[in-house]
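Below you'll find only one chain, the form predicted on its own, shown as structure tokens.
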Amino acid sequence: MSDNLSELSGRKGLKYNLFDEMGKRAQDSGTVPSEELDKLAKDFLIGKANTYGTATFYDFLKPENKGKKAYVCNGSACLCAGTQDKVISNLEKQFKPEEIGHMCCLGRCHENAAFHIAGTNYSGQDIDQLDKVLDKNSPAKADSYHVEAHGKAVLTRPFGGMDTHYAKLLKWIEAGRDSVLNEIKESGIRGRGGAGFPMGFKLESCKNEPGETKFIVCNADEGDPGAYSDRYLLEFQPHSVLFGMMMAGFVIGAKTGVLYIRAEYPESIKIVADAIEELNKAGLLGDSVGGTDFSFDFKIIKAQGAYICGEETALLSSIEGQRPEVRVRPPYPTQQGLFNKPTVVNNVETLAALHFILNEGGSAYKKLGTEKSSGTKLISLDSYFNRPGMYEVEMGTPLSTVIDELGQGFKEPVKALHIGGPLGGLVPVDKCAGLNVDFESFAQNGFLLGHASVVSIPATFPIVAYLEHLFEFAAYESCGKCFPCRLGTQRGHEMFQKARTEGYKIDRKLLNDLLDTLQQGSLCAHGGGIPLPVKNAVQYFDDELNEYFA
């Protein structure tokens, strides 16, 4: 990350944004033509090497993406479901192999067989109806899944219309920034993106930073395979997300909210854009919102395919048009974030919860959940459940309730659940009965709740193959800034690949040294988090893995 490049990128503000312009210039061919990269470098007074370095990082900007016409989901959920070989086979009847790329993940984990063509996602039985998919006159079929609140509905409450939904917006603005902040702090809400950091503390830190220009950024780059809770909120509860961003922005003194939404969610981008337009028509955006002293606008940035952008500092570099490399902290984003200005980055689910908190009261939210993990949590269940879908539960709900009552058990034998994304814990099914859905329960038992995505590993799927897949994913998606992650994930992939295919015997001490180096030496949770599921697997599935060790 370069402070100078951050300043240069920010000179033109967000309306004419370097990264956004790269995406627009890649739409026709799948990559940014070199002459366009040169023009952008000149426009933003940065070197050609910088624009080239950025463009070549992302899946949907890099030269290798040129001419791609279809994309296949290669996420863990689709891998374990075993649907993607058929998807590829059917697509190859319509496209040349070099015209087929990959995406991870499309958020269709509830029915798998996910693929993408011409700006639209498909899944389930769609692969058997490619003629309809490719017929431009045939409307795309939206996917559907079960949504249910187990107890109090906070995030899944029905939208009551613009007037009702935003009824208290102006009242809170009149009440003042401190009043809003105190209500958020009273709720005890912790970040839902995985880290569980107290939201009120982050907002207060940024509020107290000097500076006229500040930003609130919504991290909607939900890249964890198995997760589609953010996608649900963006597509079915967009006004809760926007309300939360406006209130968080009001607290810190920001006039702009940036929604960084992944390219793998094209429907989400359109639905959120339409919701912003509804706000504009209602006179609740722009200068002097509702006649108050508060001014606010939104900017949607379409991501371009990089899992590491789920890490907040890499995301900020991405918006600036830099390579999305993790930044060294301190300074923290609340001190020096987007374009070197104080910035708060929050996850979609965290921001969406503010609507309940500021309408029902922070104390009402605090009463839900546990003492240390207040509120509710969305959990995504994949296709191995008899009733896959999106479930909202109070923090502290037994995991067995989610599995057996809400998901109604498994369709076929499952030996483990990978919960919380690729960096989350690998939980044997016989350990689920002792876990509750909250940060503390998972941590105390050696797991990680994270985003609360669930990927089911069937009894027939080899754990060694799953670990090989995890390391391959981690190596491919590493930003490359720190040696432990860049080299260690690749070595891990090689180790398990050779063990599975060549009879190589893994030295346990060598593996432990590798995992410790990744955990202790990596700059961020990408390299630092991948050892957790590996250690869980070695601990709980040693009988299955023993033949691969020396």
Contents of the next structure:
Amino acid sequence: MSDNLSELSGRKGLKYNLFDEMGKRAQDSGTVPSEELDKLAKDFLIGKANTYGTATFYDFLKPENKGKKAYVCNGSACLCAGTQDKVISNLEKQFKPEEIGHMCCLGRCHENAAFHIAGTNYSGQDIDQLDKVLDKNSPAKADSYHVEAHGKAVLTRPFGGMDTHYAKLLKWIEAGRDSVLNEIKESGIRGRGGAGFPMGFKLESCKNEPGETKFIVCNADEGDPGAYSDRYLLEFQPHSVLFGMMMAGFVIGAKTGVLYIRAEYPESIKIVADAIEELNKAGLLGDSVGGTDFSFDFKIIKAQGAYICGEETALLSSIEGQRPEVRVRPPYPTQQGLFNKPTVVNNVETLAALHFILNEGGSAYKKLGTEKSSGTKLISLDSYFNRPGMYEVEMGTPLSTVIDELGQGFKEPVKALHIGGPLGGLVPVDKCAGLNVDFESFAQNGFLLGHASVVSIPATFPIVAYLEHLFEFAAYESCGKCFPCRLGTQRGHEMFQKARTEGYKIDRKLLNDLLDTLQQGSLCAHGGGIPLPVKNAVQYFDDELNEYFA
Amino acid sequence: MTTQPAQISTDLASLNGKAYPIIPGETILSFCRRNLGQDSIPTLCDAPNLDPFGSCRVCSVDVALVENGKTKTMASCHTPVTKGMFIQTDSDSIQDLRKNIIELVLTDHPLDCLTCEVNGNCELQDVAARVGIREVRYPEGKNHLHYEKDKSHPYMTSDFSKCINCYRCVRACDEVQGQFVLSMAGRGFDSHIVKGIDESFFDSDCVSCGACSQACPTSAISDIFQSKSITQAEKTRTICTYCGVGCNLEVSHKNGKILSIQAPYDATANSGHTCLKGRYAFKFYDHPDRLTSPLIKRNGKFEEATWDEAYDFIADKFKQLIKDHGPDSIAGISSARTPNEENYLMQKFMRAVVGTNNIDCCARVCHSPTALGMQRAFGTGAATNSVDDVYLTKCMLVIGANPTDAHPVTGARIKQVAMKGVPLIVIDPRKIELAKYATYHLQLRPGTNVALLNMMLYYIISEGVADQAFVDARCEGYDEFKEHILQLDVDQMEQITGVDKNLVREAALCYATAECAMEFHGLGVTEHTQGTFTVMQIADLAMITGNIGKPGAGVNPLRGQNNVQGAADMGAQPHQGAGYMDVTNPAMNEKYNLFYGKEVPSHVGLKIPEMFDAAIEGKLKSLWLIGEDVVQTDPNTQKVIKALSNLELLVVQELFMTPTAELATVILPGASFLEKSGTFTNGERRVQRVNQVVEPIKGCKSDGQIIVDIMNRMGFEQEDYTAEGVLEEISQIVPFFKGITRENLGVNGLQWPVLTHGVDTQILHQEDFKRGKGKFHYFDFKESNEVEKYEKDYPYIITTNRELEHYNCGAMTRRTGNVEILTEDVLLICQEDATKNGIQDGDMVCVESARGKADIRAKITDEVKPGVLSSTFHFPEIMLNNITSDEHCSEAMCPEYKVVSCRIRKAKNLGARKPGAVQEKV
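Please show me the structure of the same protein in the form predicted in complex with the partner chain, now that we have looked at it in the form predicted on its own.
What follows is the whole complex; the chain from before opens it.
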């Protein structure tokens, strides 16, 4: 976090964007050549240590990525599904081991066996047809999964064509910023990225900040292994996301909307870019949208592989080409965000919901869900379900409805569900009955709704191995800024690894101290969140874990 | 970094059960420190001059919003305290948290404290002891202990096995110096500090300011002087001798030896920062080359003499010359490197003892036009504001100054402010470092300042953005001035300056319409034939926009030598005595006569260039020079040599055998700033205490005592030199020193004028100008004679400049590690001109003017435009001043170093460039 770097990067802005340029320059070889780092440093006056520091942070920019040709998903869902050994061994028939890297995760959790080659994702049966995959003339087939709304469809409503979809846009612009804001506040919508912060409040505080230049940023860095609901929205409902950004931007006074989309979702990037082009053709972008005094444009920033960029301040630093290290608050992004300008960062799902809210009314949305958690929530189910896929449920829907009715139960015995991403709670299957899909129910029971992704841990999968995996993920994805997370996640990983493989006995007091330190001391939810599933595991799977403790 | 005082409110927050008033906006950490003491909360990533960062989390505290309510752990360094908070700084859980964090840190830290350089002064060690670590319970895992020490650099060292990833170095490099040499690389546990693209300190773009080393809480980044070692326990605070910024230095010493230097955080002038000259270039002081005995030249050879012999020799000769040729056959050049007290004594010696006004100092060759021009416009020839005002200003204008090299701490401040988005206008023929960060860079042809500033003034008037109210109320001469300006042919000015008039217009409007705009200038303004006029135009600009007498504004010359302001204040100039009183004014002279008890002369004495002319003519018989290597640094070297050689007696008081000293009749070994006491006055009129750190090197004397000794030898009674005593004498004669005593200067000094009760002045001309009304002056641009005469045969213009690593003639810095960083003067030349002349980067080039020639190594750069060259005169091997001219400012006689007509050709190569000769800078 450097105000100077934000300002210097901001001088060139989004047209010649530092981070974008690094991505482009890494396209051919997999890393940014050092002469290019030097050149960019001179262009932006930021010193090559900074361009190098940034490049070395990202999976797809760092020197070690040089020459990688295929990437295997190592997310939790693919791990639990047990599909990846075969993926690797099949890929090794076509690629040298050093040409194979990892990606986490590709959002193909509904069928797993996910991998990525040359800008395209594959999953399910694809690994058995590598010849076809590698045949440049054979077009890649998109994956397909079941999508269903249980009750009112807010996010999964079918797209009604450009004219219908954007019919209310100009009307709302004419109605004015306050009217739009009031409607959003009326809906009671809370952020869907995991924290559940009231959206209206965030928009209002940014609206009240002085400044000519402001930004609305869509956080489409859906990094939680097991989650693919943002991917669904980007690929199937892109115009809801774009509509939401325009309206949110209108409220706060932003002329630019930035979509930060992860590189692991190449299809999403393309589909959103096409949707922006459609919007452009419809005359709804650029100066004076539809003859109003509202001007708006979009910029897509392709992420480069770093889970922490899902954290909003890290994401902003990422767009600026800085190292995406979590910033301290205050200042909040609404006060000093992208390029030091007031900025609102919202999750894809939050923004997509504005289309319903501003078409059907805030009160219609408010009626859905519970008192404190209004609206609907997307839930993504993995391949252990009999009917994996994307489900939209009203907040407050019993979890058992999701598991048994929508997912139609498990294909094989599952002992726990990891809900809400790697930092979410580890819910033993017998605890599912008491949970409803809303922020409060999960929190009260010692879990976390988060982004509501569901990863199933089969009965045969050792919990110790899962904890080792979680700590490995947490350590690998830690930005490294705060001491507890940088050091603690690494030591946690080592403890469980040694316990599983070397007969090391974990001292319960030490583990507790470590978890408390992470939870209490970490700068952001990454280090602060990882203790939750570990504590859940220690509480509910003590029998299984007991042998690893001293 | 800002110095705005914070207001304590009536709102309360509770701290460990007791309520205290809060300051709105302050962090919990600052709230705790203010009320419970500086050490009340342990921290590792916090540093006094850096923004809150929140990485170590050791400063965490428990916060409840109701009494005995549910607490939340928050990092105190970046959480604002708010009304009604209940803060617990040392709850059991907080104590556990701190201990557990430090235990984690120690899993990746070598436990070799006893042999560590910072043993006993390590912040990690302190915090570990405080939280009570007794064991590290984690099994051995991945670590960074294998990192090797970087010893590539003459000063900076790093050993990243000791690094705790607090980012203080990275932040210091960014937030303090703004150099961006350091960053973290990798992520998570693998993250580690890098310099550049994983380079060594020496190969990186490091400017060796040492801010990172001072910021580092362990020994991960340090310096060869081990400045954080506790062996360096004795500390003396003094003022740097290298430029007009006036950095406070904390000098560690032991047994009469200087060990290292750090920058105190509480110093107003430099807020914990300084540059490589201030921090590291001190080893000249006991260099074997130091002169340690008076020397008298007999039969062309220097012979050691006792002080008595030397004094007698000098005094006898002076007496005889006065008798034979009158007092005006003697002249003195005082030193702007030495304290006020010594300058005062030197001018007093010349005026009251010898009886001549032939006294001058190096201000003649740098800022004499500033003093004169500002006196004519405002009445006072000194900076109107303080450097700290950059934190308040809304627009900065830098003209003919390269502060990141010549005034590094001020340069760093300007750069920081520019990087925060405050518009910066740079007027300079070179694309200096600040120009890269500037909103507008007006890259004019050298020597055309007057034309360019007239263009700016034209647009301000013609676009109607002048501050008419200020002009009407505070100024005079505006109508006539306006009439001249509006008659200007801007297109012609555009041709002359080579700067797009639209760009000039935009810059002028930016400056004029800012709520407050602050001007800085350097020798690129003064060292011209129209130097004084340019200064007066700058005054015009400030007055016409109302940028005088208020915060964040003003005309602020960046004074070159550390005490050049003071030397002039003390009367080391031929037309004004101590306190700027006119020597030709009988009433003033009467004051001096009474005070000195001796009749002082009432006709203006010789300026430095006139002294040389008089020496050549045989009228001047003797010159006493203190700490000034005129042969190397004054223009037209051969003429200077001729002048000095023609004298009957040349007394040179020096630290080293310089090219000037070689020509002396008598050499007196003086003392460096580290060996004496007094006061320096920095570029913002801040009079600061210089405190002796060590005794003068054996055989040397403080320059003040030398002058006193000679005064007495000449029959004038003057008490032995003490800093207090002479300052007291000064305060009785210099009006604006009236309220100054050595004691009340305190640690941060006082800005003159200082009233009787010690109240100083941050901003001049707040109500009225010193001269009453501010006066507008108009000047036509006039091409320099140099160009008019020689353009045809010498088509290039070389403009001289300074490099960060060296100071002036380099007599001091070339005797330090700086010479390993920058080994020689280089010639900056653009690719186009290089190609045209068959010159490649690193080739030796012969630069020839009508006076002489010099061979210099070429450095191809985009810093200069075609037709313009630039170089320095830090190295006697090059003697660049062989080519500079006699042209000088028509008013102040400041030489025109900045415009020298020359031609170039490839010279015989002297082999490859020495390593490290040229440092690429970001």
